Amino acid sequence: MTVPTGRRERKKAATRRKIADTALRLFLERGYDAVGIREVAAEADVAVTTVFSHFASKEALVFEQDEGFEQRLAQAVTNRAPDEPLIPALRREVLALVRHCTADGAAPIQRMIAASPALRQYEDSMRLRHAESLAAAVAADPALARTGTVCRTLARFVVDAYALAREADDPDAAVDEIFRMIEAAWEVTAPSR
């Protein structure tokens, strides 16, 4: 996520962060289903309309960093060095994201998501959106020269790699194992020269 520069943007970002932090604290203390938007707004000392001006839904409060995740995946493609291969760049970014989501303190959030059908469904829809964004970034790079189907398949594999590795006993080893398969599949799809 980009850092807001103007006073108004910083204030909006601070309000968004305060709402998300408050919601997450309440959800973890009392359970996701036991906390309503009105309670989050009251605890964060904002109006309900302010909550909804920052977050489209209650589920979005849990996944506050969703936009940053999507941007980081796309930027792994667009910001890599001109001579850097795609798959190692994606592997590095997914590994960083997995490490962040498996760090101390993340387990209660993951358990809350796993226990809530609404949060699992929201996370599934997020994955599809992330995959489409990543596929668009890959397809837009003329140096990568793959079909739309290949780009979309790669993107789904990468987003699923994040989810699978996050749940593994050894996340780092899982990222390595999964990305060996992804790299092999990517190489097979290279256009003939």
Second form
There are 2 protein chains.
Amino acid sequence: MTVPTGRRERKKAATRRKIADTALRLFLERGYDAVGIREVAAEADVAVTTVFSHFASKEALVFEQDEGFEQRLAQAVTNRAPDEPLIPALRREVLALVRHCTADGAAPIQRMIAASPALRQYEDSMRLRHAESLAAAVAADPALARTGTVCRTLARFVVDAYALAREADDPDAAVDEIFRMIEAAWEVTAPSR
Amino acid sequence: MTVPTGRRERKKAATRRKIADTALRLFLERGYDAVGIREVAAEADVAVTTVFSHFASKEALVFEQDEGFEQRLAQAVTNRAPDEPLIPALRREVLALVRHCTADGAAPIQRMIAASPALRQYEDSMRLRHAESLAAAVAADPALARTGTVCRTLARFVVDAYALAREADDPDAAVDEIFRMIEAAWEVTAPSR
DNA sequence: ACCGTAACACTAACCGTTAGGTTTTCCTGC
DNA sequence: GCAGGAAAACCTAACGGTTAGTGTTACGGT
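Please give the other form, namely the form predicted together with a further copy of the same chain, since only the form predicted alone has been shown so far.
What follows is the whole complex; the chain from before opens it.
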């Protein structure tokens, strides 16, 4: 019943980090496709089954750090100031996420992802999961009062903005441009007063 | 150089169709995951390598018939009447596609896809490919005069509409609702006259 | 009739992933 | 402290999708 506090959790987290770090290092050194799971496990000095007990798939090793992103969009909705409109809050968060991903330090990882169809596909489906949780957060806000379909649509549009802006020549300008479209799409669904 | 006319092509097409038909039949009979590629090959009386010379992956066997869909959205743009506005033309095409997929005859296939994460993921990434060709078609129309980012964004929104409407309780109404949003998003990008 | 090539076959492997069952390591209540 | 239980990690072995390598056939153009 007591909350497990201590060494066990620390060791588990250490193993997880060691696997992820080793994997990312090998992937960047020699290419994602050129490094096998057995090799990652050997280099991290763990069993293959241990790798898969920490990560659901080989692709998940690459996106380990981005797990927090899942919640950030939803929190941008639920934690926004009581009187702040929805769209600017989302715009701000998407802009922050885009800047984080297009920062110089992330360039090698982004190049690796772009080079691997498997990683691109994984990221795409990850974004759709994020859209679902964002849609749930939007639908849960009673101040917004939209149908389920509108909430899901908005969520898709927002994650599209994230994906498209990252690939654009000028990410900041792209966020601006796309969010003008999203704002218009959202306004037209306002319930009649 | 000469245009290949004849038996060779017919035999190849026949082999391809035999593989696809056999695979779909087995998948529907016993489930996508429960049928292996080796089994499909044996039942179609071809070698495993032959299956993969016709289809890039196991998932592609399921979506063989939907290959034409790739072009339909783009054609809805390029082949529309000279004075027809873009959005209604796209709305009409998406509605037709949604109705086609939610027709009674397609129900078992849709259920199979919904039951397999691998198939859902494959379809998601297929949609993104479709969005890219749609974006290219929109960008190529000089009468529209929008930036590349706007064209890509619109294309994403349109394929989102397709995906969301299919899952909605009332697909027709969802297409209506979502395309009102798309229309507004598109209008706000109109170049100043 | 003959050659090039496209289609197909067979074998054998590689790689991600999982199941099975065992050992180690830590937490906890005595 | 220590027994008992559980979580974490291990090892082995396999399964299923996918591909490389190497032939073999059958068609099409000359």
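By rigid core we mean the largest C-alpha set that fits within 1.5 Å across both forms. Numbering follows the first chain given and starts at 1. Predicted, not measured: the structure shown is a model, and the values here were computed from it.
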{"property": "Per-residue C-alpha change between the two forms, Glu39, threshold 2 Å, rigid core fit", "result": "yes"}
